[in-house]
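Encoded as structure tokens, the following chain is the form predicted alone, with no partner shown.
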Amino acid sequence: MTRITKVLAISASPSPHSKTAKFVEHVIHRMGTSDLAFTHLRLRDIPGDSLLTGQMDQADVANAVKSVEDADAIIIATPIFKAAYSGLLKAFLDILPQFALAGKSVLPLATGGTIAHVLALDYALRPVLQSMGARHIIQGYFLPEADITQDNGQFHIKESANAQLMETLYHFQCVLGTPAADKMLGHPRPERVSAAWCLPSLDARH
């Protein structure tokens, strides 16, 4: 029986007509296979007061946090504002447990006005994802607005940009095909008992 990999795609734009959210849908469509199950979480759909104050007793907040816990892999897509990821994404990451991404592979995506913002993925977002214990962070992909066209509500990206995106998605899919032996890789649990089998004994090294 084929194992279904659960992929949570998070779009973090506050705009009701978000290019970032449409980009996520484009990615899901490109990746869609029989062994991947996608969920698209739009952070703007979570009531702002509940998200900003971390009201875990609110169903929308609790369900969003649970969706991260249940996912095997995460796509995180954000618009870039002033060389930083969105405040909406910051608010959501802040309410997640410290090692919420342990055992998971993460693909960072971003949209922005110009390629001058491209380094925001590596210098602003990647360190945060790393601190949350992500098992593997794929090299991110930045989509500038100049490579986006929308005709009658249909979202398209230029062929040259799409070719680069497909290479990024290929890398992500390769990682999805190699599940971790330990789902909590990245989480420094003091009670871990599974580490011994993957380390050579001291005697074997002498």
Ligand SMILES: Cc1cc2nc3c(=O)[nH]c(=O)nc-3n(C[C@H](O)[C@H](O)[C@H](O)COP(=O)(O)O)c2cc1C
Second form
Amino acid sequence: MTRITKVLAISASPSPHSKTAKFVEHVIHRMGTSDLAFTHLRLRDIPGDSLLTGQMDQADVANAVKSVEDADAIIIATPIFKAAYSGLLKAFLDILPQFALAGKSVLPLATGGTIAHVLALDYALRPVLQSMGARHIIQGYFLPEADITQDNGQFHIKESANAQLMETLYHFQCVLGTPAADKMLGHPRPERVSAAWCLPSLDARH
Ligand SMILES: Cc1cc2nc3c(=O)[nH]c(=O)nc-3n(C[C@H](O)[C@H](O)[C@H](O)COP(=O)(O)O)c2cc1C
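Next up, the form predicted together with the ligand. The previous block was the form predicted alone.
After this comes the whole thing, all chains and molecules, with the earlier chain placed first.
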């Protein structure tokens, strides 16, 4: 029986006409295979007050947090604002449990106005994802808005940008082919830290 891998795609723009959200749909379309089940979570759909204060008794907030818990892998897509990821994304990451990404593979994506800020994914977002225990964060992909065209609501990206995107998605797909046997990978689990299987090289030195 084929195992279905659950991929949660989070888009983090406050805009109702978000290029980032359309980019996510484009990626889902490109990656779509029968063994991957995608859900697209648009953070702008969560009422701002409930999100900022982490009101877990609000269904929108609770469902969003649960969707992260349930996912095998996560795509995190943000517009670049002021040389960093969006405040909306930060608000959501802040209400998740500290090790919410343990056991999960993560693909960071961004859209932005200038490639001068291409490294924002690495210097701003990656450390946060790492601190949340992600099992594997693959090389992110930054889509400059100059490489996007939209005709009659159809979203396209330039062929040169597309080639690089395909390479990134191939990388992500390879990682998805080896789902974590241990859903807690990346979580500190204090009771295991001194276990022999965890530190064999240290044990061997004494
Ligand atoms: C307030 C604001 C700040 C922005 N700051 C940057 C920036 O520092 N670097 C950058 O590359 N693009 C910047 N942009 C451009 C957006 O990242 C770009 O338009 C993005 O594609 C918007 O995505 P969205 O349509 O999903 O909101 C900024 C846009 C806005 C509205």
